[in-house]
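First comes one chain, alone, set out as structure tokens in the form predicted on its own.
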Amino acid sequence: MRIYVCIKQVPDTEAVITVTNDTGYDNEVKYVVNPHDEFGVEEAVKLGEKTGENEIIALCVGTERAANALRSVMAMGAHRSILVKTDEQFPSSDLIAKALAKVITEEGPADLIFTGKQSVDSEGMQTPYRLAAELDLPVVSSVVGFSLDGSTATVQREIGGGIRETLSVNTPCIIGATRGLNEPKYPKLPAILKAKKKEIKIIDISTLDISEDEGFRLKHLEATEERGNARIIEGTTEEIVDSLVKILRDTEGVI
């Protein structure tokens, strides 16, 4: 069984992001594997441990520094990895999906493809669906439960309000993983050292016959305004309501 895990390298959610121009930010921050993608990686590794016959291939579209994220994923258990190199800080979901589809088609047919349900930087939530359209495969996202029986996958997905639905889907298919599917294991030192020797195949995106003008283009990026500290309003219910209305009307100007 050939399993692909599609990941993205993103800034750490606790990193301080400084916007440096209209469409970019200072990239001298800590980068990590997108947290949602780690659940997909862990699920692929679990499948491999059950059968011992799976090949797990990690794929990433990103800058050259994204090789570090692929090393982390290989330490988790991926056998090899492929980096589609681009200089774009914010490649579009459409461009990413087309690049991933090209690589998967060239490397060999997939039995399963895991992605995260979304990335924590741009949060477009489009890549699993666009990749499925490119490969003409079924897709289920927001997956918190997964089992495989032959060529049929049974999945549970969150649909809002704490409600889950159970679906059966034929493989090959694309699974958009999220928190609750499993608990990713922290790689041990021997696995980290071993990952440094594993293969990372680098493909320049310009060689894939994909126009980097496809999809959306980021036109403007700006930091959110700093907000003041929270205020605690004390008093009777009537006093609190009067104070709140005054703040909303006179200070915030929303009423």
Contents of the next structure:
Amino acid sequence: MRIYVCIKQVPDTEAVITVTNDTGYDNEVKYVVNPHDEFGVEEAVKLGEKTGENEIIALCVGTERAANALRSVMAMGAHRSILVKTDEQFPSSDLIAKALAKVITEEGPADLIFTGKQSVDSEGMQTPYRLAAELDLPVVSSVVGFSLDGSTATVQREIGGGIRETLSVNTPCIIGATRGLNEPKYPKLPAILKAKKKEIKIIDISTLDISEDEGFRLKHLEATEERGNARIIEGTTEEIVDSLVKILRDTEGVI
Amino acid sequence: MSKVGVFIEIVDQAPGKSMPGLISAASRGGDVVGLLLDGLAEKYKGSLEEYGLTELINLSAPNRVLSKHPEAAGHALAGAVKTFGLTALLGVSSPTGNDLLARAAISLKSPLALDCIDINFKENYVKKSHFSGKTIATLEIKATPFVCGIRPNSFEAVQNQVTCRVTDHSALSVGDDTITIIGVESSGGQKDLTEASVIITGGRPIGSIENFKLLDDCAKTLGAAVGASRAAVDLDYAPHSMQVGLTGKIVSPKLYIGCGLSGSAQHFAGMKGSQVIVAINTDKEAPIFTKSDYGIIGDLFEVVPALTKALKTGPP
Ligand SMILES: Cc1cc2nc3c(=O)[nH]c(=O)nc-3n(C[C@H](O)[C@H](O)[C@H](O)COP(=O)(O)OP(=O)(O)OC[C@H]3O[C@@H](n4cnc5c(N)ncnc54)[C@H](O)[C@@H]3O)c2cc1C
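Could you output the structure for the form predicted in complex with its partner chain, given that the previous block was the form predicted on its own?
To see the whole picture, the full complex is given below, headed by that same chain.
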């Protein structure tokens, strides 16, 4: 099987994001593989372990620096990777999906494609869907359970209130992974060293001849207003809870 | 007058709790038209026309239960947008809402923004979180029709009694089915977090599955849903479906009570949008006290039962 894992490089979730101008931020922060994507990579690797004859190809649309993210997922078990290079800080989901689709079409048809359910920087939640439209393949996102039986995948996703849906999906298909699917294993040193020797092919996005659709355009970015320090409620436990109930009921009107 | 479509999601056999707020948000953009999947429009319309829904379209497809076939449902929603000349399709950014809105958007080849916290039809923009809640992005809408998911509880419901007309519409072309929902399993008794207006959450110090009962008792007095931090989920004190945060549920209640949470960036990524945050923690230096509205320095095993009691009896 040929399995593609599509990943994004994003600022570490601990990073402080400093907005620098209307639509940009200070990119001198630590970057990591988008956390949701790691669940997709792990699932692909697990499938490879089972059948032993899968090729796992990691794909990423991002700046030159994103090669580090591809190294990380090759250390997790991807065999080779392709970076579609762009200078944009916020490439649109449409652009990303079109670039990924082009590369996949050129490299050879997919048996399975994993992405994350969303990126933690632009939080678009739509790349798996747009990729599905480009490749005319079925897609299920927010997947927390996956198994493959011949040409049918059985997947699970959570909806509200502790309810889990099971879906049957024809393959090839696109799976938007999230936490619950598996526990990604941190690569050990030999795997990290081996990943350094694996191939990263770099393609400049301008050579792909993609035309982007008009969609939503980032106009302005601003820091979220912070709450600051909490008002500490003091007294004996009884006094504290009584004051709290009064505040929530009378001042805040939330209960 | 332009017409704005809203996807009416049915939760527990009634329109979801966030529907009134969503209709109020949509009515800023024109007459609001509801889109319902093979549902009982006559039964539901009463609760929706109170908030200004002028038309409810009952979508169906030949030989298909749309609610079991997400692809067909997406095509049916998209088809209705075209047939009825809607300028936008809005829905609640719940798990099902996000899925069907995304499918409708790709079927329409339309722009899509999910989990928006604001929408302005006059100036053509939406606002949504970027970087897990650390920044807010304003996105300009560059094409119509567009599709937009609204985070629950982002808009107040405004009463606006109108008379709602029901129209039946059979979607003709919904494509082939490559995906079918074959099972729905409930872990039983868990209240939905995404749309909850009050949430009480337990962190690592909860210590066991059994101790979550303390939070359940308190939640009952408030009609609240119970959440968990990732640390509590990793230690198997709670199922993953209860996890709030970056890799769990995104919630936006009126009131969020965090019990034994340190206040990690990843947890806040999921609940920063709460209107009022109360933190209960034994450590006065805990970071959560620097980003909450009210703080109680104390042991959750003492404070929570006392709070439950105070809520039951009502304070002086
Ligand atoms: C990529 C990534 C994604 C993540 N996603 C999530 C996510 O979605 N959700 C999430 O929650 N976390 C997430 N995390 C984990 C996160 O970083 C924290 O580790 C986690 O949130 C900590 O949980 P906690 O606050 O329950 O525990 P701790 O950090 O251990 O804090 C426990 C707190 O309880 C206090 N305490 C101890 N005893 C008591 C008592 N008896 N009464 C009152 N207070 C007490 C302590 O003072 C302490 O402040 C993620 C991490 C990463 C790297």
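Positions refer to the first chain, counted from 1. In this text, rigid core is short for the largest set of C-alphas that superpose within 1.5 Å between two forms. Computed from a prediction, not measured in an experiment: that's the story for all the values here.
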Taking the rigid core as the superposition reference, indicate whether the CA of Ala15 shifts 2 angstroms or more between the two forms. no
